[in-house]
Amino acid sequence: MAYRRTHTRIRPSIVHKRCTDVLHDPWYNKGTAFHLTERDRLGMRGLLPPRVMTFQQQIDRFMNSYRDLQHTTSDGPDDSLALRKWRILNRLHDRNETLYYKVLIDNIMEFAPIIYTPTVGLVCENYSGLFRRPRGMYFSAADCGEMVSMVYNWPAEQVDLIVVTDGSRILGLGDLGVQGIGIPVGKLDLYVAAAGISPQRVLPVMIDVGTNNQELLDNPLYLGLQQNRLEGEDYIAVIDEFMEAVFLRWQHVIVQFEDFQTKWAFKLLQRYRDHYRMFNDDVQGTAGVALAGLFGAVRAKGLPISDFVKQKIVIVGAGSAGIGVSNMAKKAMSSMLGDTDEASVQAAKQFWVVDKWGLVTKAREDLDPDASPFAREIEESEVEDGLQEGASLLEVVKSVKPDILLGLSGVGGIFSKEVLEAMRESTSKRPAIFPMSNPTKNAECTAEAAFQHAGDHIIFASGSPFQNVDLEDGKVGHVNQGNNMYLFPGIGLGTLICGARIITDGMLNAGAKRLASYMSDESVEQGIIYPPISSIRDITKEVAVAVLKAAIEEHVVEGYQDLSAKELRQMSEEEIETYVEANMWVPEYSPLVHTI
């Protein structure tokens, strides 16, 4: 039987607590919105002011308070103001999750930069001093042998999504140890807001294997293990035990790896991806969003997507994100060229990868195996001016005259005035400049610098938010933010509600292609290649539909809840869209019923 959406009233929630215990539980607390009969039922009469407020009145009250504080502190330093805004939202999250997520969804454009990039970087740097209330779970090297029992300490019977980090490479800030927990918390807030995953079924996780950050080790307020990081088999053993433990209790959970240092990101992805429902957002999510932007840049030049195979791409950064983008873009080119070994070799020739030692070539000693497919042959005749191993970024740009310059280096300002001016000489009709590193201080260049030095005809996309740039003659330099939140919530939602046993490259590529096609031709011609964050729930739904359909085509679906794999495969396009939307949680107060 094909899926049919049914309209039902909000289902009651069963609680095993009463009185102030409910008021102190953010999952169930409604504050002043508890109606009188519910107050009587839960033993709350007299514990709240007598007036019953509506949901909307509560939203308005919070936003008025937020605006007042924002106004009175607007003259302070930017970092201080950002942290104050984060604290305001965090306090609301601590006391009333339903109201928090409603406020977040309704104001996602304003609050996304606070709960995630770029403010989350500040939060992680200062986490030991900001810590007030535990959120999520902490597994450490000291817990080896106990993780199977530890997972049962989490109160939720079912967890749909886990975001996990080991704190080794937080954004572009490096090793922040246990303070990296802010990343999983922020990512899962976006999962709830964008994908409608129930906040009661998500779990942020920190795996603490120590830190090599001496400043943290010397800090008496640091909350993590005060030891150097585990390495080798000892490290692998901790991650293995964690994965076995969470999938033992929650067989259908999806685990998203986040901000693991490069040397482990690829190894862990390859170790687990064929056995568990997991993916790495830095390797695969960043790559998918960047690929969608690359397709958009081709469209903005007035070219068919098939001309992507002709684009000369310089990628700055050979970490997990840089190589992840290179791999996905190369696979897309190879597929367009016929998906043969020869096509793969031909596609690789369109890439020049530059890391902290310069241009990556076959002549490099101790060449990273992950970067090897993109290492240039130093004798290649098509490389002008005799580029050699270790050539500087400026030398590469001047020689190659790339169509696209993409940064995932984590080095702020590396797209210097000279590099940007060299991009003016690109043979492309509209060169694309993508400084994708986070947080803002690590962006390879600012939007203003890019338009000033590279020209007002460029296509610009960044990882951190920048304002549009006013150009001459009243024109506007459009700034696009290539944020991973365009993709990973849809990947998670689509995978979850079809019960895919693994997350395949085909599912990821389908999501990226749908994101790339989301913008109208008219918008793309103006240089707008990513949609506004305000449309994030609709974007996520579209990406989830594409991911689900790809999973069906690749025969990896196993069904979800009471819906079988066979029923999923029988759905029409319209029914799939309805099914996805019906499974997106909406923040509404549900009636509470107390039982012993």
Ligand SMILES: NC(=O)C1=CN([C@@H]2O[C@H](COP(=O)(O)OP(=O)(O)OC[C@H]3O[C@@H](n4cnc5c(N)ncnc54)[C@H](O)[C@@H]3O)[C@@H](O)[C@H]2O)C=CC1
Contents of the next structure:
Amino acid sequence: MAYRRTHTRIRPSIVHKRCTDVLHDPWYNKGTAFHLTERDRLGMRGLLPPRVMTFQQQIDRFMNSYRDLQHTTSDGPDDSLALRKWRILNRLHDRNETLYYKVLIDNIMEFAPIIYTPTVGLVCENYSGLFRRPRGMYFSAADCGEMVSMVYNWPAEQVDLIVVTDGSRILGLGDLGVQGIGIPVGKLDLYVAAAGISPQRVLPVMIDVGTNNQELLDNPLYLGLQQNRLEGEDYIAVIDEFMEAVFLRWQHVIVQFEDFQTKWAFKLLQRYRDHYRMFNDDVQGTAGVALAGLFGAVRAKGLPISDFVKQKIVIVGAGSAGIGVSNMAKKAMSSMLGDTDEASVQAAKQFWVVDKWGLVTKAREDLDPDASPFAREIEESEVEDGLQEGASLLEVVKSVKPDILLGLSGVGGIFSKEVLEAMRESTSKRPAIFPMSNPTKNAECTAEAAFQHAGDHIIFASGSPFQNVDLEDGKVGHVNQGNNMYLFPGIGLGTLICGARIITDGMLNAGAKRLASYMSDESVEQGIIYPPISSIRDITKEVAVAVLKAAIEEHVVEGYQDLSAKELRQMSEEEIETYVEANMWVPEYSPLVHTI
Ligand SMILES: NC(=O)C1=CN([C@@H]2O[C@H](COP(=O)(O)OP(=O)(O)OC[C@H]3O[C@@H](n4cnc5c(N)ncnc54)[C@H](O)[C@@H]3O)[C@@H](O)[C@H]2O)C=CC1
Ligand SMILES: CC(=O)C(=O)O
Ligand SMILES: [Mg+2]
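Please show me the structure of the same protein in the form predicted in complex with the ligand, now that we have looked at it in the form predicted on its own.
Then the entire complex follows, led off by the chain already shown.
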């Protein structure tokens, strides 16, 4: 059966409530946009001011009040203004989801830094004080044995996407305990805005196993469990129970693990990835986005992608993100070199990994097994050149003269003036500097510092947004945002709508390659290696198409809704594109029909 998009009128939504109950339900509420016949039908005539507003008038009214806030408070501290912006958006989210997602999608450049990094970090830091009403579900160590029944407390019959955290490593801000719930909420907002996942079918989840953050435990307002984190088997038992519970109720759900501390991120990924439809965004999503950026940095030099194998890459940070990136980039190199054991050894030689104890080498005691493939064998000549176990970042950069310096350390400012100046000696004609840690205060350097100290010719990408930098002679230093938000929504959407049983490396690679090829040669030459956030919906669609096609090739599709795996396999390229687009939810009001 060939898949064709059928253009239908907006389908009505069936509601089982009336009057103020509808007005107080953010999913159905249209506020002043309920027209008069609908007000009659739902028993709400007289419950709203008489004038009926259009959707566009509502949008304009909201944007006017948002912009007024900016003008009236522009003298205040940045953090306080950011929180006020977040509050006004959050209140709209609480009142009217359709309007909220419409303004979010139409103004994604402006709102992404509020609902996502950096402001979401500030929100998490202050969550216990900011809390007004819950969003998502909270499973805690006190709920052991209850989770299978608890999942039925969630009102939606169908959940497509869960983003879950245990709050142990929120961005670069460390252990924020239950306050980390802001991250799943922000990531799922992007799922709705970028991938068109229906907001009725997303579920942010916090698994509270305690916190080791003493400041939070001492805070009388702290909303999480008042205990230290569970460890070992006790910890795993809680996560296992959660996974069993959600997959029992929603067999087709996708679970995205987010901001788990490194010591659990890899273990849980290995534990679940062959059995459940899940992935770890910090390990796998970040790796794909970084790889696309690394390919962009090669293209920006006017070189073919095959030259990637010659790049000298210094990665600062050997946690879930840094090692995830190193693994994927090494595999890509190894595959270009013939995919043999020898190729893998040769590829590893292109990487220098630096963590808080300095350069990681084979001489290190208690070498972390996840980092060991990147531990360098130091040769005599290199010692003379300043390289040895624990060499500082500056020593490494001076000695290696890398093509690419990529930070996933969570430590603000460690790409110091000296380190950036040392990048001027890079053997690359366009060195790449990627301070990818979040939020902004944890970025390894600012855009301005990078262009000022390392030179106008660099390629720059940061995890959190910075403004483009004005250079001399009217030139512009382009700032790219190297953030996993360019991949995870497409991974989720592509996986969902083909019913892939698991999420394979092939699917992740396909998404990363599509992102890498998205920008034209002309843009890449100007140093623009990632798409602007304003086109996130389009890039997400493209990534989803690539992920879906790879799932078909890897024989993991099981079908979605009334479309069988066989029908999916028979689709042409064009039909797949149409199919993906047709499955992206668009915020528009639908007629409400009341039944009992
Ligand atoms: N841009 C993006 O899309 C993403 C960014 N990130 C960011 O990556 C950062 C790290 O995340 P994880 O790997 O999960 O954290 P982690 O805490 O497990 O790892 C941090 C690593 O940095 C090293 N480190 C700490 N201080 C250092 C120093 N002074 N010099 C050199 N290395 C140092 C540590 O030894 C550790 O290996 C966070 O800030 C997070 O926001 C994470 C995922 C995606
Ligand atoms: C972007 C992201 O996932 C992080 O900073 O953890
Ligand atoms: Mg994360």
